[in-house]
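Next up is one chain by itself, shown in structure tokens, the form predicted on its own.
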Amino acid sequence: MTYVDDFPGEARVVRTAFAIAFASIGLGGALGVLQALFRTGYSRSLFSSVDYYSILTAHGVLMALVFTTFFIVGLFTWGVTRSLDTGFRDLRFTWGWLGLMTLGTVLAFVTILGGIVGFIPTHAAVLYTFYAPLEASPTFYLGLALLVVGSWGAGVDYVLALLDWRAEHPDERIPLQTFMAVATMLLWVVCTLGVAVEVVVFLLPWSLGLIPRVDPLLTRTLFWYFGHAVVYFWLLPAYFVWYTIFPKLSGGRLFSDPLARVVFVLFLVLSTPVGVHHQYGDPGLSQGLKFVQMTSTYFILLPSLLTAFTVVASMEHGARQRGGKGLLKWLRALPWENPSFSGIALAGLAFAASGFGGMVNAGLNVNALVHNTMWVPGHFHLTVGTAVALTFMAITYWLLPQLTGKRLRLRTLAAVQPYLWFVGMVFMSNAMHRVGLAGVPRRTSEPQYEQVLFNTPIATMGELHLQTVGGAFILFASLLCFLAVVLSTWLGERGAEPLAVNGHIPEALSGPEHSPRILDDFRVWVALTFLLLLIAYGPPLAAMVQNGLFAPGSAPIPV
């Protein structure tokens, strides 16, 4: 029996969420190629400089918000129902929140599209980081609000399923996949409170003309309250895969269940109170506050380092189960021809590299050198664009047969796809980082300044531009391969070939019985999260509010 036979209703929900996610990444990827061609000067005749910002907004929203959010709710729906071995209470509610997310996505995308085509009287060229003073049409904010509120409904479904399971299993530990899904959704709800206030209280009334002006510093602070933690909302589902499925794909078992729970609790508690490190250049925030938040940001390295240790240890255990020997020769024993395994392994490798860049971004002084340059998009494409996106694509190859009951097709194309993505991203992200170090700005359509020369120590700007465009085309080719495999499998005939996938996930080497039960008590961790949030955001937000909710700028807080 496969998942689709055990939970046909939930499988339909997952497939629908995945279909919207894949349509978003396909369209967003095509827009990414257009951006690369325009930014590097290879083709400035395709569209105007003004349209570039609408295309950039569409690319960011489709890839970073729509693709990720829909895939995550689909992945967690599978993980929660599978690990609890129970369906949701009422699938009408489930379809309701999925419908709300879809409606919000359509509203937001059509609004962005209005900036490019003349017959739609809307616009939303506000980039992915939507805060004042850039203003969009009200439907853009309404669409994003519906997308977020709909995703909260997914969290409600997971918690209700957990409560039902708990009533029948009062003395058992929460299954690891459900523990991870609930922890991630709690983080999501906590961090989206900031952007919800920003949109509902300020940006939406402002765009409707109900209030004359808003405070840019306040809206920026509310956005970054959400804007950094959302990275972990994208990343933790990748960790969900790395911890619970990747060890099996390696041929072994998870090294430590307790360590995995500690990591997710640490991310829940520490992710949101550090958003100010995105505002090092903002006036109105004291240097003392920025220094404290810089220090707090480095604490988040701890769960990432624990993850690196646990995942690599699990992978080595699997390799040795497959006959691997030696200090490093065991790497040869791993199933590199399996696209699910290779994709996740390469995603982890990219994430390790991006971790070093993240330490640079978090530094109060070093950040000043790179913050407004192409270095940051280069970092973003390694983290979300590879660690997260490549993991999601790779695990799709393993999940799709279980969700459809159909054997994966075009396996050769699937085997090549993760390597293509990795090579394309190495070229593009490397070029972005290096032109960033040369001072090339981000968030501009045409970074040309007659009085400024961008000097790079190795290679010319022309060569780096070629790397950017070449990398973008390789990435898009990889994306087309992925979509071809998915579409071919989806449209295949069920039962024509026997399934070649086993959905069973083995127990960890060190199980949950080796960890304290307090780890499963989310009330404690949520309370601690809000306490840290009060310490981190209480003083700056209080100062801004005292200065006037709609005042354009606030007085600096004394150090």
Second form
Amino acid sequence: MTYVDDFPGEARVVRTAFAIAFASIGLGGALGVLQALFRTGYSRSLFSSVDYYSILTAHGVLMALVFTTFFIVGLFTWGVTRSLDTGFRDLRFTWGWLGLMTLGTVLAFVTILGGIVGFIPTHAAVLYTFYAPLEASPTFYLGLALLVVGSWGAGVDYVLALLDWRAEHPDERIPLQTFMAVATMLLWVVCTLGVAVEVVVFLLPWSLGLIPRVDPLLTRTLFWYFGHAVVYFWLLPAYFVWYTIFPKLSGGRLFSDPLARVVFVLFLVLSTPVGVHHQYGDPGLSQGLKFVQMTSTYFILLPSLLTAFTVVASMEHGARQRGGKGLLKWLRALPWENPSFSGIALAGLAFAASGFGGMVNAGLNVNALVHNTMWVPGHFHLTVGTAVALTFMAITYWLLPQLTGKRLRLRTLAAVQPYLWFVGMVFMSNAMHRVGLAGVPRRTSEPQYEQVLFNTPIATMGELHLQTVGGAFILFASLLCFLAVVLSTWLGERGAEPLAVNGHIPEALSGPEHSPRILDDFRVWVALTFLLLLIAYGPPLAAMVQNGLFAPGSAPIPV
Amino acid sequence: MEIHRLEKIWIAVSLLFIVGLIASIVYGVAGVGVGTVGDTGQQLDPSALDDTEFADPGGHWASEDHYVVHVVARQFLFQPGTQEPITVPANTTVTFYVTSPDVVHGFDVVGTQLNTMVIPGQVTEFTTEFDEPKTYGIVCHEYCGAGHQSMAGQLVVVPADAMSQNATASADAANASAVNASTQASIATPEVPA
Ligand code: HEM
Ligand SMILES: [Cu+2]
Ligand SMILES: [Cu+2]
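Starting from the form predicted on its own above, please write out the structure of the form predicted in complex with protoporphyrin IX containing FE (HEM).
Now the full complex is given, and it begins with the chain already shown.
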């Protein structure tokens, strides 16, 4: 029995969420190519330097917020119901939150579009970080708020399903996939509290003219309370795939279930209290605070290093099961022609590379070399743009047949797609990192200045521009392959051929019974998270609020 | 809980690595003295900079061996910086104070460690020393509106004796009038569509 036969209602929810995610990444990718062409000066005739920022806002929102969030709630819906073997309590509630998310997305997107097309009287060229006092139309903030609040509904569904399951299995350990989904959603709720307060209490009333001023530093700090942890909200679903499905794709099984749980708990507890590392260059926050948050930032490397170990170990274990031998020759025994496998393996490779960049970003003083330069998009196109996005695409090849009951089509296109993405990103991201080191700023439509000379060692600026644009086109080609495979599979005939995949996941070598029970008690971990948050964010927020909630304040400045 | 021997080794190595990273930064901050901006405790009303020392931005000697520069970053120029360069003495302690009357800007002296944010209501303070005469570019690297891509400037480091205390007095006067000019220019900045 495939998933769609067992849970037809939930399968439809997952398919709908995925469809919206794929539409976003397709559209966002097209905008990405336009940005690459514009910035590098290859084409400045399609739109103006000013429109660039509306386009960049759309790219950031569609990719970082819409694509990720929709895919994640879909993936977890599958993982939770499959691993608990129970459906959701009431699918009307489920469609309610999915509808809310969709409504929010449409509102935000139309608002952004208003900045480019004349007949929509809205604007939101504030980028996806929307720092006050730059101001967007209220519908932008409202849309984002609905997207976030809707996604909380997904968390409620997972927890309710877990409680139902718990009532029938009082003594069992929480299945790993559900454990991971719940931990991630708890992290998500905790971190989005910051941006929810920012938007609902400050920006929305302010853009409606109900309050005259907001404090730019306070709202910015609330944003970054959310803004770092959100990367773990993107990353953990990829880890969920790496831990629970990837070992099977490699031909083996997960090493250690207990350690996987420890890793997720560490992320839940440590992710949010480190947001200030995005504000190293900000005035108004003390060096001591920045130092403390840098230390915790480095400790959050630990769960990622543990994950690296597990992924490589699972791969090797799988390869040896398949008859692989030797110190490194076992790599050849892996199913590199299977896009689900190769996509994830390449995603992991990109993530390892970007880890080193991340250590540079996190260094209190080294950060000044790269802060807000093109290095930063170079870095996160490897992390969220590859480690996460490529994992999501790869696992779609494996999930879609189970969600639709249709066998994957256009398999050759599917097989080359992850490699294309990887190569495209190597070019684009390498070029971005290097122009960034030369000091070229990010988020700028025309990074050429009369008064400024950028020193690029080794390659010339022209070569790096060519790499950026070339990489962008390869990426877009890869996206088209992905969308073609998805669409043609989706439109295929159900049951025409037996599926080549199934959702069975082998037991871990070391099972959950080897881990302490307290790991499954989320109340403890959430309490600990709030305690750390109080230590990390209590003092700076208290200091800012003491000056007055809206002081020193700024009136809105429309763009 | 049972942890594989290899995993234990990996965890130990990872922890050592993390502690090493932190130690290297501590060394950079405490030993070499490369810091970052902190909290000055100074706040001001961004809509009333005229009542502050930013009313008349520019550089002056605070003492014999300490030069101080006030810069206003606004849509879409640095004052001074864009219309006339910021001039500072070499081999001298220089303190920058930067603020913004409108939105968040960036202040990045390309090719140096001087890379900070400028936030309305806050004062960014950064002390540094330039060892030799040289011209640097400054860019605004935080999106600040429709003309963001045009917001840049220059920082010129000159020999300290070329900026004798007397010479600065008159240079200051010149700065002041230049600032007036640039304020007017900013009002009439043409690039931004309505
Ligand atoms: C076809 C593939 C893609 C291309 C060609 C592309 C290209 C670009 C370019 C050129 C920038 C602009 C940099 C700037 O002016 O600062 C950018 C920014 C960005 N991209 Fe992509 N990108 C792609 C895929 C993705 C993916 C898959 C994600 C995430 C899931 C992503 C997330 C972002 C974000 C968050 C920004 C920053 C927006 C901002 O700074 O406000 N991109 N991208
Ligand atoms: Cu600016
Ligand atoms: Cu700017």
